[in-house]
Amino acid sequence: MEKTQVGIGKAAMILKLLGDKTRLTMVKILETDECCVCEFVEIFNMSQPSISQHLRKLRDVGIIQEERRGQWIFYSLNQQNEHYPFVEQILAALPNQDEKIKALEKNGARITCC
């Protein structure tokens, strides 16, 4: 596998962008699962602008990506980015968020607007 290099500047702010660690979470979350905001707002418990306002930074520079399915959108990792090997880096350094998925499934709250 080639390696591929991210420039300081772009790795940089990749990082700034990781440093938040809801920002962190939502991204390790994504590599296993897509997510809607309103699952991302029971996940941390946060109003649904403020979620919206960390997936806006997220997808403004191509770690993840939307696709909408009638009213809502689902968020994924947006594994065509080229600097997503980078950010993979990052992800494997870091344990699953499974059981925040889990809780989620547990509660019902998994299906509410799918």
Second form
There are 2 protein chains.
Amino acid sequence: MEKTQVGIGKAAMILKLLGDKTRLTMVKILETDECCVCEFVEIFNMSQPSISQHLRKLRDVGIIQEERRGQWIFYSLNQQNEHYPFVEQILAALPNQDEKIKALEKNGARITCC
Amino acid sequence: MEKTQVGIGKAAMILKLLGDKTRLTMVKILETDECCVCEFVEIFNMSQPSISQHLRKLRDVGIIQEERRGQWIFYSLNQQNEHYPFVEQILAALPNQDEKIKALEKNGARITCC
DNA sequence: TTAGTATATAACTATATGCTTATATATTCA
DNA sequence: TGAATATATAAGCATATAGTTATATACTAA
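Okay, that was the form predicted alone. Show me the form predicted together with another copy of the chain next.
The next block holds the full complex; its first chain is the one shown before.
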């Protein structure tokens, strides 16, 4: 079986990005659920620009991708990314963040468009 | 098979530490070879205090351990650490750094004590 | 004990980071 | 078209980070 191989420099860049609790949690959530910015604002109880800036960093290196649907922009894990297997392997070691999505649904803040 | 489980906060802390090219390379080297501070100074062509400070951060969270042998303090990967499997899984995806040790041996800078 | 070598720590500096507020852009819908 | 909503970007600020130089500590060997 071939192992994922990632250059040291690129790996360090990815790990630095994931080395922030907010971003790491975002990516773990996106592993199973698409989310839009306003949902993350709700989940993290953080300002909208702050959320947008975290998402941009993750998108800039290709870890996540965006897709506009009507008014909202939905983010998801970019499985086509060259380093997706590396990221996925890390996420696999982390506890599920389902309760965060469940909490959104519970208080009616979950966006289900299209 | 049980998967490694690491809390999100602790994982973020570990990833942040590994998210620096110097530290990530150090840890990858320590995966296979013990090294002392002066060897890292040689390998990274960086000041001794800078190397010491990186090693201290890694040691403070238990990723690596130190052992004095005579004049030198040798560092190694701490396989007893609670989160060693998580770290090891990340290292497995990285290219071998053997040439760095080989280069040390070649120019006679490799320390082999005791 | 003294000189030399290895390592750690302290103090400082420049840059990076994460957040905030203010504002711009894009879409929807009345 | 204009108001409301969602998102992005710009600018500013406080703190964190990674490096430096200077100095302290620890061990070795003469």
